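The form predicted in complex with the named molecule is given below as one chain in structure tokens.
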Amino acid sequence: MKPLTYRVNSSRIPVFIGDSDSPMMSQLRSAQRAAVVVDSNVAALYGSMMDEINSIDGSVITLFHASEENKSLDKVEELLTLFLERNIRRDSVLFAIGGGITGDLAGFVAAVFQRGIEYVHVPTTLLAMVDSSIGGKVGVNHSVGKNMIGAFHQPNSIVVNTGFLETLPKEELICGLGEIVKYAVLSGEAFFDFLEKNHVRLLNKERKSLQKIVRMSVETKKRYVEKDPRESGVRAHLNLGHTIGHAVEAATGYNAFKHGEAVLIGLVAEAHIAMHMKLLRASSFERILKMVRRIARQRDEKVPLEDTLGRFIYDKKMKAGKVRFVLPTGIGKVVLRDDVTTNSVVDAMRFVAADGMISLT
């Protein structure tokens, strides 16, 4: 399988992309002494790769129970325990098989562990083979906010089985689907124009669709990464979606949404603001409000709105006293703002909430 990579520095990341579980195994059985970090739910549901992982001889394997609340500087501590106890080395090679939440805890390990060891990522829900497995960030929570403590770690290859998705349940894949949606935003025609025409075929979970749209998003999110590896310019543009996405989740106690369910909301919410601005024609805005509605579940979650607002000034895009927005200029263009006005916002949550997608309290 020829893989697809992308650069950052001097390295070549392969991203393998197809529905076996074969570039894993064989990784797996050329490492020296592996460390394996398993999502306790795919081992549960993958029993014949478990057998064949335990086949392996001198790997260790822990599984891992995937919440926020164990992705913690604790759990890495007993992470990093258990791999000096169990004589993992610095040749040894770490593998994090699960979602995001295992990623980035898994990656931290590796990043922190004898100063840093090789990893290779088998990400098993949609959001982590579009979107976290790809571009190094790796970390964990802190009581202070999430994903305060990290690092810059990429892994050495990623390996995408579409097969994981077969288990998926339907509110994950649509959490995927909200960063593909953003994706087609940033990427242009093309790309928009695939999900019309096959978002039906991906909530149907088809697997040729499956693994295009993943090698599209990949793609995309290639390009940003490449351009600017430690997200100090450029690689901002993912955050479309996510500045008033974040808000409502914050605001929500991260409970009421899942986050990609949020990046929908932030989607329409910020492309109504950039109509507001008449920095994007009615016409567009159309296109992706539709394609939201196609994609997010009708929700009647209670949102509080000055409690929304409040949240901005905690968010990590903030520049110089200033919130700083990736708006939505056409299919394919954004600019970065920092003159979007409160009532501009305002507007766009109630616009929000008259569509459907949630209730303002």
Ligand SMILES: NC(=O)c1ccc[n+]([C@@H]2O[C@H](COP(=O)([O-])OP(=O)(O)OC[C@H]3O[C@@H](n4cnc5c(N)ncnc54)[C@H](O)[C@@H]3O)[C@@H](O)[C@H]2O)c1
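The form predicted alone, contrasted with the form predicted in complex with the named molecule above:
So it's only the chain below, everything else dropped.
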């Protein structure tokens, strides 16, 4: 399986994309001692994989219940204590097997354990395959905001086995497609056109289409990561849909919407803002809206408007006291703006509510 690679400084990080666990197993066997953090749902579904991992000498396995509530400093301390007690060393390798929550938490543990150990990311959800596993951003949540505590810690490798997607629930598939729609808007016509033509195949989990869209997404993200490893410039464009999306997640306690669903809400709202600021043509807005409608579920989850607006002050993109929005100006074009008014946000949220994606309170 020939990997894609992305470069960060002097490091080359391979990304294996296929339908096999062999790259992970070979790395597990070659590790002198391995700490393995596995999403408990994945462990229950893939017993033969777990048996094979258990058969490898020197592996310390812990199951992790992947929830936003568990993506916390308390859970980090729990894992650090376990690894210290089980003699995980600085030359050990941590393997994170699960979705984005598992990868973010375990990657953060790898970043801080004895000042940093190597880790291998094995994403098992579409969202993690196309987004959170790529680029080295790891961390946990705080009560005032998502991913507020974290680090940049690049994995040794990323092993994407699209076979895991066969058991992925539909709402998790939609979650991943939310980030993929974002990539399509960022990347341009070729990507967006492929998504328009193949969204039904993707929703039906057609493997070749899934592998292609994963590869296209990884290639898109790697271009940003290579240009801006620590998100000090152009990598901020990857937050398209996230300023409002993250605020909606935080205002609803991180349990009303999947992350990708919140990104779809944010993407429509931010495109609406761009259109009313005359940055985006109405025809492009309609195209984005139609794509989101094909992917998103109709929801009536209650979103408190005032609380959502209040969450913007905790946005990591804030600069000089102003919230910076990533706004689309066309398919394949975005701009950072810090002059978005509260009224524009309110109007956009009301549009999203009228379209049936949320219910405002």
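All values reported here derive from a predicted model rather than from experimental measurement. Residue numbers count along the first chain shown, from 1. C-alpha atoms forming the largest set that superposes within 1.5 Å between two forms make up the rigid core.
Q: Quick one: core overlaid, is Pro169 moving 2 Å or more at the Cα between the two forms?
A: No.
Q: By the 2 angstroms cut-off, has the C-alpha of Ala190 moved between the two forms once the rigid core is superposed?
A: For Ala190, whose C-alpha is compared between the two forms after core superposition, the shift is less than 2 Å.
Q: At a 2 Å cut-off on C-alpha positions, does Val144 qualify as shifted between the two forms after fitting the rigid core?
A: Val144: C-alpha displaced by 2 Å or more between the two forms.
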